[in-house]
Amino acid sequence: MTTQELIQVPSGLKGVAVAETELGAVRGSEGFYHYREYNAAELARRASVSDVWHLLVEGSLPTTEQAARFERQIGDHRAVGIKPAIIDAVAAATSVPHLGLMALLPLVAPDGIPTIDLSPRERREAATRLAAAVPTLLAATHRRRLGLDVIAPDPTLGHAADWLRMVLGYEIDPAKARMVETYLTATIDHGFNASTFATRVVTSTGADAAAALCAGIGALSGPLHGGAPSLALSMIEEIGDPGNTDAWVRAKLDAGQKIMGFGHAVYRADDPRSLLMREVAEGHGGPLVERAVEIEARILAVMRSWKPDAVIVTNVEYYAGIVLHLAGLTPDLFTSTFTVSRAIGWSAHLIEQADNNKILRPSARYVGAPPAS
C-alpha cells in the first residue's frame, strides 16, 4: 500500500473499528455498557465475578451446577507452582506489583505453546489458567516485597473474598468482599480500551496466552489508564475540605493540569460504573464518603463553568477509589486491583481472538524528513 493509498484515521483511533467482538460494547451517548447481551452495572450489582467470567469466555451465565463447577476450576487454578524463591527475587528486583506480575505470570505456563497451536477448549483452558493467578501472583509479589508471609490461596471462597485475604492477610468482612467484588464485575470489561486492544494484537501474532496478557498488563499500569483511582483519592485528601473544591480546581485547571477521575474518552453522559460505584460507597457511609460526594458536585460545576460547551462527566476512578479505600486496600494496590479484574476480560478477548485470527498490522503514516534517493 502507498502512502497515497493509506486510509486517514482520527489520532488515537477514536472512533475507528479494528475488529468485530461479541463480548460487549460501550454506547457512550446513552450511559450504558454491556457483558455480552446483558447490563453490566445491573450484573455487577447481583452477580458473582466468576458468574460473569463464565459468561465472557463460555457465552452464558452459569446454571447453579456450572457455576459451582467453574468456581471450583477458578479456585484451584489460582494455586501456582512457582518456587517461594523465585517470587522471592522478582519481589525483591521489582518497584511495584505488576512489574513483578509480567516476570511471573508466563511461568505459571511455562511451556510457552503458541495460541495458533492450541484447540479452542485448550486455549480456554490456557487462558483461565493464567487470569485465575493474577490475584496470588500479585498478592505473593506485594507481601514479599514488605518482608511478609506469602498467604496461599484458599480455592472455597470466592475471587474477590480471596483476593482481599491473600493481600491483606486476614479473613475479610464479607460485606467488604462485596463492594470489592461489585467493583470487580464492573471493571471486566469496558469496550477497545487500551489493555484490551494490546492484548489482542499480541494475541493476533499467535503468541503464547502469557504472552498477551503481559501486554495488556503493560498497557494497564500506565496512569493515564490503570493508575487513577489513586490519583482521585489523592485529590480528595488534598482538597480536605469541600470548601477548598472550587480554588483549588481552578488552581489546577489554570496550569493545564487533568482533574483525575472526570471526562471520559467514551461518555457524553454519565458513567454508569461511577453511578454504580458511588451506590456502593454511599452503602457503606461515612465522613469520607461524604465529603466526597460533596467534592465530586463542586468539582463537576466548576469544570462545567470552564468549559460550558464540554460534557464533563464523573468518571469510575473518582468512587472507586473511595470504595477500595473503605475495603481495606491501601492505594498501591488499587492498579494491582483493576488487574485482577481486568485480567479476565483480556483473558476472554484472547480467546475470541485466537478463535477467528487476522494479524493485526495497520501502518503509519510517514511525515519525516524526505529519504535522498
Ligand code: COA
Second form
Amino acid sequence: MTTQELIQVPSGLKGVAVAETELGAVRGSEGFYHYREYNAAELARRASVSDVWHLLVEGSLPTTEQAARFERQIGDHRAVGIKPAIIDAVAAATSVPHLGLMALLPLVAPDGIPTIDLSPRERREAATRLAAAVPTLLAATHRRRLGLDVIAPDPTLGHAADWLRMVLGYEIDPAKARMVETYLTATIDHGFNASTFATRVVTSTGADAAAALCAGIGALSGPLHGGAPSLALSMIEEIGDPGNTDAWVRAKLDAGQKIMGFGHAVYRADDPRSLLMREVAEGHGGPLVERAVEIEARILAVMRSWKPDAVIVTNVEYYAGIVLHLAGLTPDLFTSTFTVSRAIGWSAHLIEQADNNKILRPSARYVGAPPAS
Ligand code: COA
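For comparison with the form predicted on its own, produce the structure of the form predicted in complex with coenzyme A.
Expanding to the full complex; the earlier chain stays at the top.
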C-alpha cells in the first residue's frame, strides 16, 4: 500500500474500531458501560473483584462454589517468589511504585515464554498469575521505599481487602474496604482505552504475558489516563473555598492546562463511574465531600461556557481520589490502586487477543521532507 492509499483515520484514532471484543464496551452517548452482558456500574455496587474477574476470564459470573474456589486461587497467586533483595533494590531506585512494577512483574514468571508458544489454558494461567501478583509487588515496593516491613499476602482474603492490608499494614474498617472494592470493581475494564490497546498491541506480537502487561502499566501511568486521581484531589485542596473555583479554573484554561478529573474521550453523557464514585463518597459524607460536590458544579459551568460545543463531563478520577483518600490511601498510591484493578482487565484482553491473534501493525502517513530518490 503506498502512502497515498493509506486510510486516514481521525486524530487519536477516535471512533475507530481496531479489534473485536466480547469483554465489554462503553456507550459514550448513553453514559453506559458493561462487562460482558452486565451493566458494569450495577455490578460494581454488589459484586466482588474476583467475581468480575471470573466473569471476564471464564465467561460467566461464578456460582457460590466457583466464587470461593476462584477467590482462593487468586489468593494463592498473590504469593510471589521474588527475592526480598530485588524488591529492596527496586524500592530504593524509584519513588513511584507502579513504575517499579515494570521491573518486577517480568520476574514473577522469569522464563519469558512467548504467549504464542503457550496453550490457551497456559496463557490463561500466566495472565491470571501475573495480574494477581500486582498488588503484592506494589505493596512491597511501597512499604520498602518507606523503610517498612513487607506484609505477605493472605490467600484467605478477597483481593481488595488484601491489597489494603498489604499496603497499609492494618485491616481497615469493612465499610471503607467496601468503598475501595467498589472502586476496583468499577475500574477493571473500560473499553479500548489506551492501556488496554497498548497491552493488546504487545500481546499481538506474541510477546510474553508480563511484557504485555508492562505496556499497559506504562500507558496507565500517564496523567491523561491513570495518573490523574491525585491531581484531582490536590486541585480541590488548592481551590480551597468553592468561591475561588471560577477564577482558578479560568486561569488554568487560559494557561492551556488541563483540568484533572474532567473531560472524557468517549463519554458524551454522565460518566457512570463518576456517578458511582460520587455516590460512594456521599455515602461516607463529610466536609471534603460537600466541598467537592460544590466545586464540581462550578468547574462544569466554567468548562461548558469555555467550550460550549464540547460535552465535558466529570470523569471517574474526580471522585475516585476522594474515595481512596477517605479509605485511608495516600495520593502516591492512587495510580497503584488503579493498576491493581486494571491489570485484571488487561489480563482478560491479553487472553482474548492471544486466543484469536492478528498482529496489530498500523501505518503512519509520512509528512517530512521528501526522501532523496
Ligand atoms: N481540561 C482542559 N481541556 C479539556 C479538558 C480538560 N479536563 N477536557 C477536554 N478538554 C478539551 C480538549 O483538549 C479538546 O480541546 P480541543 O477541541 O482544543 O482539542 C476539547 O476540550 C474537547 O475534548 P474531547 O474531544 O471531549 O476530549 P479529548 O479526547 O480531547 O480529551 C481527555 C479527553 C481525557 C484527554 C481530556 O478530557 C483531559 O485531558 N482530561 C483531564 C485529564 C483526566 O482527567 N484524565 C482522566 C481521564 S479518565
